[in-house]
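First, one chain by itself in structure tokens, the form predicted on its own.
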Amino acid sequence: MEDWKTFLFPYQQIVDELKIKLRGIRAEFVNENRRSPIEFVTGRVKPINSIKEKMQRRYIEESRLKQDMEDIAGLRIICPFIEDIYAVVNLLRQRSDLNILEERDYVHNEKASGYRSYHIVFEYTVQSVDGPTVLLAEIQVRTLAMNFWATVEHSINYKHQGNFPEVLEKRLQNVADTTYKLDEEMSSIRNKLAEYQDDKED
């Protein structure tokens, strides 16, 4: 690739678009006086570092980049319980937008790793001086535990390449379901307190 900068603009258009109207979203529902089910948005594009990596790894010609990686733009939504999650997802099918090409339920079809995390692919028209471009970006929608902890198995595989004894890698699935179990306690202690109130209201 000649020129980085050039490749990597629109993508981070993308970010910076997306940034403002996700978080518009939760505006919108703070405004109205209601619970929303997203706690934050942020964005990235993907390090030039990372792309080559991932070019390599999965034998990705640089003429099908744009075709062929996904997530050279990444959004994530971060929601505060398992059901906001796909409260999202909702919206996000409902915004014309969003051109959704794939899905995939990696919350209740977790990883071997643990990990868990909704993934949209999605086509996005970025207007430029030179007209419409469309490309490729990818969503992630995951609950404050799930970040949590996808981002620090992140941190140590990165540095250890995932190069570590399998009683680790075992102590580390471990924690990713008792995460999950947090989410889902928090969850059903929610539900609780909304039933409490109703009978106290009536």
Second form
Protein chains: 4
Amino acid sequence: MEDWKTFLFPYQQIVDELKIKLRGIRAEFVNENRRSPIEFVTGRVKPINSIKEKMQRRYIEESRLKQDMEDIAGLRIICPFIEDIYAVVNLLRQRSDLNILEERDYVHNEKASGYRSYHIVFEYTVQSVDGPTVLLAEIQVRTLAMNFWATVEHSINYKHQGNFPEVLEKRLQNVADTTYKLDEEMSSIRNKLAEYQDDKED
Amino acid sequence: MEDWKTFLFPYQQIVDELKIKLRGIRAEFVNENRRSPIEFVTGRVKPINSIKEKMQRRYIEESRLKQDMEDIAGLRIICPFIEDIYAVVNLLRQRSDLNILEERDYVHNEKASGYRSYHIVFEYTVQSVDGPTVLLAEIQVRTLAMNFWATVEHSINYKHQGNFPEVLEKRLQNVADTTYKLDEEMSSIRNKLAEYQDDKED
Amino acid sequence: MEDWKTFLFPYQQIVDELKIKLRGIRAEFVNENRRSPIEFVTGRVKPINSIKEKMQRRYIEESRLKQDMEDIAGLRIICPFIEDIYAVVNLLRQRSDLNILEERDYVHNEKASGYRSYHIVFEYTVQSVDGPTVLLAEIQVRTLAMNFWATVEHSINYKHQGNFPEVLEKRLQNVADTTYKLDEEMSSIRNKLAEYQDDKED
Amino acid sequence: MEDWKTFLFPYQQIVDELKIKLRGIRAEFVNENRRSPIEFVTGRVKPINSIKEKMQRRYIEESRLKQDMEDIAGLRIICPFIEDIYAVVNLLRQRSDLNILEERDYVHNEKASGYRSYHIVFEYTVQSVDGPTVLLAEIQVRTLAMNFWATVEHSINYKHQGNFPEVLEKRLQNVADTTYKLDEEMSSIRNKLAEYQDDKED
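Instead of the form predicted on its own shown above, give the structure for the form predicted together with another copy of the chain, please.
First the chain shown before, then all remaining chains and molecules of the complex.
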């Protein structure tokens, strides 16, 4: 890439705009004193090193980067409960500023590593000085617990890609499984409490 | 209004989104090492007191607020030179996220007070939890000099509406006239310098 | 309180300043390509309702609020690993802008509910229009996993204070215990991997 | 400089912290429904090119940069009226987080170019990962009108340093003089209005 700065500029703009927009969803719930299915939102432009590494791994040519790499602009929505993930996905589907191209449910179909999240790939129109441009971007929706696992796993895996002993891989998968059970347990406790309240009110 | 907080919420969202978007225009010029026609961008939701005062002055009923008050969400773009105002207006016209309804050129047709700015009223779609909603908003485009006059005049006039002696009104108008001449002089100096550079290069 | 807006203003200022300052720690690590012990930082001024509720529960009079309520301005630092909590605490101890008054290690001495975090209460000088003022504030340091538990537990407990069946309390405690074991397991995996790397390099 | 990124990091931190702090002054006035002597605050770290250019012009060696270049971290406070500049300077003098080393009154002793502003050079303690560090920084205080002149003059002068015809320099000075007269006239109108109000109330 001759000029990464120019290439990446509109992706940074997408991330900045969508952070404001998605945080606005939470703010709207809070403003109306309703429980928000969104706990917090983060975003980032993929670092140049990671883009290059992924280009090699996936055989993506520079000229195909815009069409073939979907997560250069990436947003993350973190939810308290598993059910909230699907509530958030529904909110995203009804927006007229995202043209959703693909959804991947890694919540109920976790990756081999143990990773869970709901991924949405979409087109977003950014208004540049030369007119409107359509670019790809990705939103990952996950619980706080899934985010704990994914973040810590990334931190551990970061500098050791490829050299990872199988025993430790297995142990990370076990942590992922238990993490998911904790998410389910939290939902179950919440539902039990609601039932208990209903009984009391009868 | 029963619930101003809920009524004003989407307007705050518009202001937050457009601040990011319009500052993005400046960032794009800076990123490419080009002179930006935008010096800075500000935004605000109209304070409730000002909304109420304007409702009385313009006989706007509460039920007509959404349709009849155009500046509840207000953005301001400040430019170095008068010519930049029109460059910015052209950039705004080509955006697909603003549906421009009206333009008022108070730059060349100043108000009686001496006030100058270019006003654009438009529809903007905000994505609420209940789906997309279209609301009105306003962008004012002006030079740094016009912004000096308008800000200081507002600060002076603020608590004295109606009680303003004519002599002082006249003096404020004179300041506005001189301010505009300074804007024109700055453009003229800039053009002369460009000519001088061209001559030297011949 | 006659005027909550004025009373709470400097606390909001403290939260805003410390968010910038504590996020700066993470930025410094990232800037030097070092792993950061801080994953993210959040902050909030305690909502008026929560202040009032706590005043009643703890018998705090309004005139004693400044001295006796330590978490009106509250910051939270979220870390990947348990060890990071203590690294962060050491960084906080060496700062000359925080005068630490008290530290409470709820990481290794969890509360009855199962709650874990490291709490630091300190004095911070805020520069008001009438001169420098010293106020109390609190920083909570915890892992992503502890933050998962505390956030979801708060979300569940929110509207049911006092009415919580013991069976569900017990289940929440169990989730807290397992969560902590996952934190320990992640640290252990990370250490094993480091040993494994060292062996390979010998 | 081997590593500009590391060298400039703490200066960016200072700018970020002081933007929050100085905007807090305005917020405090607004919160109490008082007129604020601060209209807005901006800040920037000096671009590397400008640092290098100034090093050559002022014969500053790299090893002396920290001690000898005072405006690597620069803040700007913009005021409505000339009098506000001195009110702001007084607020800055009473702060315990700035150790003021030097003040230069270019408001009443303008530079040869016509430039006016009040400059304050001070020490500020930034808390780095390796402990507290004291660095130099500068705040410029000026009116909206002075800011108009300085910004537009900078925009004109930007690419023509040294090649500036004397006739145009003279014209820029004249604009600066008139700009200052407009500032004085605005203060005078404001004072007249206050007198007029007092008379009416007698």
